[in-house]
Each structure stands twice: as C-alpha cells, then as structure tokens.
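Next up: just one chain, as structure tokens, the form predicted on its own.
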Amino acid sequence: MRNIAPVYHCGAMFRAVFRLSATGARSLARSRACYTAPLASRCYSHGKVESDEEFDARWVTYFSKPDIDAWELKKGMNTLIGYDLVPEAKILDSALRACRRLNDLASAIRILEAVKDKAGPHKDIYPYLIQELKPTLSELGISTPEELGIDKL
C-alpha cells in the first residue's frame, strides 16, 4: 500500500501540470497571432558595402603584416576560405609570402590545396591561379601539391 499512494499522487500531480501546461500552450498559441513582424523587410547590416578592390586590399594588408604569426596566418586563411569565393591571386601571393616569412612550407602547400578544393568543379580556376602564382612560387621555392605528388593521395 505504501508504494501505491506516492505513484497515485505523482500521477495526479502530473495530470495537473499537464493540464496547466496545455492551457498555457493554447493561450500562447492564441496570443502569437496578435502581432506579425514583417520579416522580409529586416536589414541585417547597416555597414558600408565593401567593393572587390577594398576586400582584396584588406586581405593583402592582413597577410603583409611584417609581424604576422602562424596563428594569425591560419586564422586569416580559415576565414578567407570560409567565404563564398575563391581568393584572388594577389591575396594568395601575399599569404604565400607570409608563409615564407614564417618559414612554414606546410601552410603554403595547405593554402594551395585549400584553393584547389575551393575551386571545386570549376576546373579552369585552379590552373589559372597556379599560372598567376608561378613567379611567386618559384621565387619563394614553393612546390605545388601536384609537383610533390601529394594530390594523388
């Protein structure tokens, strides 16, 4: 008998809570219809729209900092690759020169791999970028993933 009473009591409590929550949910559902916000007219940014040239200049300046460290380089590249674009050759040139200043060959090759991956199904973008970066790559002594044979792994 002792075990039955608490179960019955909990059941009655559960019903009372459920009844209150159901009533509360109905009243919330009714009160929500009172106000409707025009979602289509929201402005998410009041800032100035950045032109392509300003965007490129900002990233070239970022990677051209003489005191850039490895963390900043990787953070910058992760942010840049996260955008819905393939970086311009001048931005990549600046990033590769930062890798050279840091003596970080692995990051330089990773940048080239990330750009190849970012180009995706557009097979003409990556060869164009490599063609544009060829003088920089040879000046800095950086091999492409294809020259190293790691693109086939």
Contents of the next structure:
Amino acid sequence: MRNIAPVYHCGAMFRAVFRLSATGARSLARSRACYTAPLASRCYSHGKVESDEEFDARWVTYFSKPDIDAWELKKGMNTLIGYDLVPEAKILDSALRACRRLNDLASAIRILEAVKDKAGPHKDIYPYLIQELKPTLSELGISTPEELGIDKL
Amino acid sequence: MKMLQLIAGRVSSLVARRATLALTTSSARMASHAPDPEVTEAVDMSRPMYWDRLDTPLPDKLYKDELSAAEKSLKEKEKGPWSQLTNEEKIALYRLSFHQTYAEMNQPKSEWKTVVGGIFFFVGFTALVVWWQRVYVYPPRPRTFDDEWQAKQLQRMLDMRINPIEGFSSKWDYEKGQWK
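I would like to compare: after the form predicted on its own, may I see the structure of the form predicted together with the partner chain?
Let's see the whole complex now, leading with the same chain.
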C-alpha cells in the first residue's frame, strides 16, 4: 500500500514542485528502488516498488473497463482520492469517460471538485489539470464546477 | 448569559441527537417490526448511506432516492449528449446526487466556539465543586500553618543550625540577627 511517501505520482513537473517542499534525502531516493539510492534511504520491503507509470497505467486500465459499473466507479474514485497524491490527467480522463458510459454527469463534476480539493494548498495543480482535460471536457460536455458556479458558496 | 443559553441549547441538542441515535439503532435492529411511533427519524444503518465527506467524493448512494417526474425526465436527458444540458440542468443533476458541494463542505463552522465555551463552563463548574469541598469537606486548618507557629518554627530551625554550610542557616547572619 503506497501510503508513506509524499506526492510523487504527478509526473516530472510535480516532482520538481514537491522536491522544493519535501525533505531532502527522501525525495532523491524515492523514485528508485532502494538499492540504487546513494544515501541511506528507507527500504520499504523486498517487494518490487511500482513505478509512477505503472501506477498510472493500472488506474487508467481500471477506469477504461467498457462495462464498468457504478459501484466500481465509486470504489475506484474513493480509493484514488484516499491516496496521498493528485491523480494524473490521464487517470481522470479515463474516470470521466467511465462517468459518461454510466450516464452520470454529477459524478464527473464531483470528481473535478475532489481533485481540486485534493491539491490542497498547491493552487497551480487544478488549473493545469483542467487545461490538460479541456479537450475531454468539451468532447463529453462536462462543465467545470467553476463554470457552474458551485465552487463558490 | 447569552453564551450560556447558546451552550445549554447546543448541549441539549447534542444529548437529544445522541438519544435519538441510540433509539434509532435499536429500531434498525428491529427493522421487521412496525416503526416505533416515538422515533421520528429511523436511520437504517444496514443499508448504504449517504454522507458528505471530502475524502469520499462518491458516497454509497445518491442523495435523492425518490425522483419526481420532472427529475426522472432530466435523468433520461442525461443519457444523451451532456452538451445539450443547460447549466441549470447540470446543477440540478448534481444536487440530485449530492447534498453539499465541496465548497459548502469546506465552509468554516462555529462549532469550536461551542467546544471552547463548553470547556470553560465545565472548568468553572469544577471550580465550584472544589470550593464546596474546601468549605464542607476539608478538615480544619492545622495550627502549624499559623504565622506565630511558623515564626517559632523558623527560629527553631535557625537555633538547630539546619544546613549551616550551604543551605538554610548559611543564609542567616547570626551576629547581626538578620538574613544575609
């Protein structure tokens, strides 16, 4: 269960952002297996450490299931939001398309809200994701919470 | 005074809510019987429940179960292209599935005032209890605390030369009869 390291699964761009805020040695050693780390780093277990690309691919595949049902969508999203990371645009794209297959616009908007909340104090992540997802959002006709005005009280 | 009323109101509502919950859990266990007329809201916790949580974006069930005819037709329209929905329709669909938006969930609340007020109230109440104990429970004050006794005790300690090198008596100037 990847519940230890800070946010590292958002691609190289965010790794740069978080390296500034995270503690030194750990951030350098995180993305490699521990035996190649130059400094004394934390070895989690003897199991293989999943790379960020593998993690992303796994989740994209999960949401890409053609006959995904509502429960699986809910379970997947709740689990994904439970992780200590902001999901990549491609995972969210896959999730939004799953919402389309399930004819569930409300969940699609909720996912965008959740992702914005997940980014927390890092205010630049959400606009970046929306920019990346713009083609999908216009294709599927999903309005962002900001367009609907529900991001304010 | 208003603060006390506020706290009293909140405490009584908290107590009432706890009592209702206790009653409702028992009524949930007896789900097969007719609803108890004394219990107003029976929450059946054996079924999927709805809740607004930041870390659970998609709860186990939708907020609104029973849909009116207009809402059902909107749900039908949802099966088509979403670009054909107006913003109001999209918001309506959102509100069917969810109660509060994330912005509403993140709203600052005044609950902390109740908590702090309650803390002060009960600390104050404890102070009253302690005062009552002091008056009605404690035995009479020992005579060794009287000023006269303490003065005699101090003189005796000096006469005995208690800790004369570095401690008590070393601070007393025996020639001049005063503290150094």
